[in-house]
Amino acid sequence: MTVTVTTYETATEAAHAIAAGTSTHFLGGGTLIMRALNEGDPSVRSIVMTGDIAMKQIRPAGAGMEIGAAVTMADILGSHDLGFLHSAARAVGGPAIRNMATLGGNLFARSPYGDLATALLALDGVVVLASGGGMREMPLSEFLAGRDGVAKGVVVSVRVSRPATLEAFRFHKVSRVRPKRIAVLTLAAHLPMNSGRITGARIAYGAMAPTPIRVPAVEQALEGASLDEQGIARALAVACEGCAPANDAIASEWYRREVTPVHLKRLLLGQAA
């Protein structure tokens, strides 16, 4: 089979060159896309790629910050900037992995996969997406559950809201397979805090559905909750509310279930490891 690799100075002629083709898809570290090749998928015919350089950028963005779709986990882990991020990007394979996976890419990874783009949507994430018809913005709930039929194009960067203390995002992620670490469920928790209430709470599992989603249940059992075991118990009695988790090689439906809410109590509560 033949592949056809082409680069493009910018992510926009990028875009293009997708919209215009057909079984075209865009590579950027190859953590997907080159397993794909490697096993004769016949749906990969054309590669485009692009040396845009705002896609490797790491700057900040009003409250937040905006980080390049070709940033990888080794640069979120090098950066101090995002910090607050380096338990997400350290989750994500060994560091062969971690030095070619990048952040966009993470949002295309199939569950039990995706676990920095769980963290980006318990942060607010936006992308920031150019296609065919020009650039474009959507929140990152919105593409990830649409992103198979999302309009061809390519992703430029994700804005997310940064925590204003450390203490105020957590993540986990759950696994029995090591080293690789596949997750039986990963969990992002951003807990802004306001005289010792929570007050606008964003969780998100990965692993729990076919892409990661947010936990509206939770979020609004948590809204002006302490975080103590009183507090967070009415969140804890709907940790599973709107989830469709898989039955896979790594775990059962009825085991994801079933251990979703000790590990959200134990995040919660600081005691995730």
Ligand SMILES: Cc1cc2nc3c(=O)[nH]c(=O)nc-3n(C[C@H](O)[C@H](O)[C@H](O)COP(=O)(O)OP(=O)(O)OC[C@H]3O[C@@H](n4cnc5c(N)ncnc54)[C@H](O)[C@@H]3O)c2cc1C
The other form holds:
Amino acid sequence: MTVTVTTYETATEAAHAIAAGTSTHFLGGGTLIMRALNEGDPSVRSIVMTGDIAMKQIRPAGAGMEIGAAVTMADILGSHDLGFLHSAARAVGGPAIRNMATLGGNLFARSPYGDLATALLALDGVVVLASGGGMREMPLSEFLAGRDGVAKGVVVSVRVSRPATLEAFRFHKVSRVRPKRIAVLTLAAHLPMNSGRITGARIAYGAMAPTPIRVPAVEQALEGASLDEQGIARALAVACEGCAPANDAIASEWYRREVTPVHLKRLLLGQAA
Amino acid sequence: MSKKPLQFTLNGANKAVFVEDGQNLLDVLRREVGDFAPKYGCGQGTCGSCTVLIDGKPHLSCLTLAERSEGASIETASGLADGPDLHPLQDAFMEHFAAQCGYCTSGMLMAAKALLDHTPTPTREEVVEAIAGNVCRCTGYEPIINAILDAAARGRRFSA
Ligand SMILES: Cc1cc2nc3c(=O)[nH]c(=O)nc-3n(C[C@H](O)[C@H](O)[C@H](O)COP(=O)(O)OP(=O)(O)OC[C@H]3O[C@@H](n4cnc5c(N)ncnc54)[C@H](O)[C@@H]3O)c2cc1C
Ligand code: FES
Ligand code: FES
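The form predicted in complex with this ligand is what I need now, so please give it after the form predicted on its own.
Every chain and every other molecule in the complex is listed next, the one we just looked at coming first.
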């Protein structure tokens, strides 16, 4: 089957081509889309790409950071400013995958993939999207919820808030095989503290639903709580609210639900994963 | 089917070929250039037997769109030996019995070379992490890890 590959100057032009085409996909690092191509997947007929420099940039944006969608896991690991995302970037694949896999592609990776996207969710990620109708922005949570519907465009970048302190941001990937690991589940938490109490907690899980999700029930239960066994008890009781984990080769739905409170507790109390 | 011109260096030598839309780099190296060191194992990114270095960094050639390699410097296991002189990693792999069927070996060597080029004295954990994307069905990994550590311990230079 023939496939066509076209390179555009800008993300906007690439987005127009995607909107106008059928079975047309944007090429990030290719770790997922090239798999489909090698398999002869008939839904990949046309590939578009761009060298748009805006998609490669890592720069401060207000109080946070803006990270281009073409930035790879290795680029993140090489950025001092993105130190708070190093644990999440390091959790993706092996060294070769990290040299190729992009932030943009991670937002589209099917569960149980999407480790970096889980971390970005807990940092109030906002997606900057070029679509046929121009540029728009939307919260990452909204983007992920409607992912398959809104995918007719090119993600240019994601803006995230910088954690209040390094200690305030936590990321755990739970897996059975080390060091190359596919997630049983992934947890990310941003826990700003005020006078010893949590204020404005953000909790995100990967592999606990078809896309990475925020967990509002846990966030609400942590509001005003202290970070000790007693303080987090209510949050642990609702650890799986709103979750719809899959039964897959890595873990059963039952197993994922059983271990989620255990790992949430370790994350919140700062214990090893 | 449209064909596009592509130029790159392979183990220091200039190469110019025509590639098809959608063709991956592994296919181009094996079919168009005739370098059979990188192996096709899965075509899915899971085995690492197609690992090559692009501008010094390990990449999976089966998942690399060939036309993206324009102007790149590509290294494969074919470029490791200098005439009859094996690369220190190749010597160590032989001495430690780190290759049995050999299917994973060229990918393992390139993953190891990428590590030692930047981290000449790695820890055991760093070696394990460096080959985490490379599957070996024969050796049980221990001989490979020991070979890489031994090559490093000999303190030689690792640029091919
Ligand atoms: C061996 C292996 C191990 C892996 N391990 C992990 C892991 O541990 N954790 C994990 O999270 N993932 C893992 N992955 C999955 C994948 O590598 C990552 O999720 C990666 O971040 C995907 O990015 P990419 O740039 O390679 O995506 P691509 O393959 O380029 O694209 C994937 C999808 O996203 C779309 N897309 C990409 N960029 C954009 C954009 N800017 N705008 C619009 N659409 C876009 C593409 O059209 C395509 O549909 C693994 C994959 C392999 C092969
Ligand atoms: S052939 Fe490329 S990873 Fe298996
Ligand atoms: S030696 Fe046979 S797969 Fe590694």
